[in-house]
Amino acid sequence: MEKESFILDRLLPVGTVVVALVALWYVAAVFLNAPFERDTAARNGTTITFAELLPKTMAQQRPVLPAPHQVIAELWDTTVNKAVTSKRSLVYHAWVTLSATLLGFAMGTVLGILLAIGIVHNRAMDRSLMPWVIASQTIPILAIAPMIIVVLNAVGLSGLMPKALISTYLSFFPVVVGMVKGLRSPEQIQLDLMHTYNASSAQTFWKLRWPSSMPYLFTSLKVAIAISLVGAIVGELPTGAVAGLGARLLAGSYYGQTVQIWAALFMAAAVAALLVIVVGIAHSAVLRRMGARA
């Protein structure tokens, strides 16, 4: 019964999207890749029907939209066939693009805490940072990204931590709107009853507000770990990067190498749902060890 349901609740319409996305792409990609396939047989002075030109749309070496077989070919032999270490794996490149990711989500994190704490603890917080907080985000990353690197590599820093820093600045933003959210959750008969007990700050934030905020704050850390990825490969596109998934995508601009492209972007989606599939496992195990029930 439960694997019944679990076909016609969760499967079913999931696999029903999905290939009517793929079919979908499949058509978007006859109708963008054609014009070439037409002009190269006007330019021949022959023509091409309609039966010689489906083939031809899914097979060419710089197709405006590459079709779905072929993006699943160059991420499999950028994979599987091509060793971890090769600077054409995308196994490398994702691992050097994962490695500014978690620090800077790591930074991220932290400063989204500390933040969140004395927003909530300090009304002057409250109402001077919190509105400043607020507005850093409307300012567009790939904007600031250039001037981040260039100033850093004034003052001597390059490599990872530009990186990392680009992460941070995206990811502590939703860590700290859904901490000051959850560590304001419990409800005023709740603190009452913590004054009642005499407790300190300290102990009410420790045994009141923290618990309460757990929810929120693993909510906030799967926005921010993915956006923390963004972050880390819009700060590889400026630096001219010979190494990271936003350099694979930089050197497939240049040349025109829209497989390279569209390959590297679906490693980048892949990383992503990973690393938020291993945030959702963190806060179950988190609830878990809380009481929470299955």
Second form
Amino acid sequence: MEKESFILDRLLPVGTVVVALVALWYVAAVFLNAPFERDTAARNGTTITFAELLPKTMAQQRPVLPAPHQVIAELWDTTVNKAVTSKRSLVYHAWVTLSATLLGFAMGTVLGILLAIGIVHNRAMDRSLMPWVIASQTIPILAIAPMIIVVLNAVGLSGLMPKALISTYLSFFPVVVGMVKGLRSPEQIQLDLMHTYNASSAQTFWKLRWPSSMPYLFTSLKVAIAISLVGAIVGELPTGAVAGLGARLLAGSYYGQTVQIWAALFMAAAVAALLVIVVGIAHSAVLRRMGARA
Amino acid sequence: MDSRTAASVVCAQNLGLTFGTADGPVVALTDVNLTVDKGDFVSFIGPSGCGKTTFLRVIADLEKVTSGTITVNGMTPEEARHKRAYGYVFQAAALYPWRTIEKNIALPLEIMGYSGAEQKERIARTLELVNLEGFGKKYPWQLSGGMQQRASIARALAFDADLLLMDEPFGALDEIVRDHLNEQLLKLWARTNKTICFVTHSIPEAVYLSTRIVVMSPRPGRVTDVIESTLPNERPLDIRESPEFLEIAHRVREGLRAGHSYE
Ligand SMILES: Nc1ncnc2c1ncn2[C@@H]1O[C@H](COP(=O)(O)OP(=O)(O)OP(=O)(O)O)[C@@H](O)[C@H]1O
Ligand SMILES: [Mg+2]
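To complete the pair, please output the form predicted together with the partner chain; the form predicted alone was given just before.
Let's see the whole complex now, leading with the same chain.
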């Protein structure tokens, strides 16, 4: 077989899609921002040619859809040009959200694993708990998040914890479902083998069920970390939080700062991608250590 | 319990086992009477589905009898299992894919609490026994099917169980490797004085290895003949051409034919 070429096989297809998307975006920006320019011109009793209109649609203060370069300029300005401790730095806001995400993800993972262990080892828990676990996810998070925040505020919990708890609420679910499946994935013959050794439940767990469940765990974790971030951002919305990507989104929409909104959105997407990549790296590192085929 | 029961390794009396399945009960074993004495090498032979695996699983306490009684080392199979009385070689290798070959062999040793040094020594010894020296650090997928099966035998030999239950361990191997392992197994058996229950589909293998051959027939699974071998304990491979050997093989074939219905 031919050697894989990174440029031809990876960069070219991805690059083509990116270029196409950016082009489409510019067209959409011009199209969506043009009415404002025409109205302005009409109010001033002048007419505006397309050639005059074109650059203006890409340089508005509060465009309906900011052009890509505006968003990039805003991202650059709020990350590189501001001290990371400044309230105007997007890095600062991203860190605020990220810390809640990571805390919530950690708690959700632990909770999910513990519940899965209970469900797999105890019939009563399997029957009583699983329906509730599923029911918990049928409630829209947007409906329940404000209540959680309010209730927790009433008992004196504010700041990081309520947001992290919403992340936990979202992220434990894929972990439970994946781990129940993973811990039940050993074949009968592998379990019989443990039985012939008169292995204890704990030994069977650590030497068979746990290693068997690793592929399932990491697949779940990839989903869990991404929705943890969503949870943390949603948790910042109802409180009118002063910091965090959610707060940036909210403030942006209050003041019609669409460029700020889009910058925050892109930051959130970048953070999510980064988190999923990190989990992915951990995944392949663990599988490699477990002797998976290269 | 008479004295014979107490001295025997496996003693089954009027043993029956019926599986309750969705399409009604399946009688896997019925009216099995069998005694395996200490130091015996007993082969079980019979057509597919006659209950050979089921009987081995009963001894191993992986299935419960539905009628009759069975003792293992004079105890119930469950008590015997708690005492780790036997090593079991399954029909498939059942190695854990995330463990290297030596770690797979170490699995029972870890569970039974052998020290690290002891584990190392036993891994080396059993790897040599099944001719897998140098493959300890490999993962199961890096080995052929036959090598995997040998590794699973090594795993069953690593700890000190006097009873070895082997379910068609050499079924997937080529003739030459099979001959070699048969020889090795006989040597091991002679040296260690283990009791071995061995399932096979091969008449020559059964005759070559066994002190007794249990012929079974299906629907319902039962014992139709128990043949005592008259071969000496010392058995070179070419004993298989001797008249005595062919005579026993003939009896086994007759027994199989009698129990086999061609409906
Ligand atoms: N768990 C089970 N549930 C229901 N029926 C079973 C189960 N295990 C085995 N049986 C049935 O019991 C009978 C004996 O099966 P067993 O596996 O002991 O046969 P075998 O002699 O080992 O066959 P083979 O030579 O093909 O391995 C078969 O009819 C089989 O369908
Ligand atoms: Mg079988």
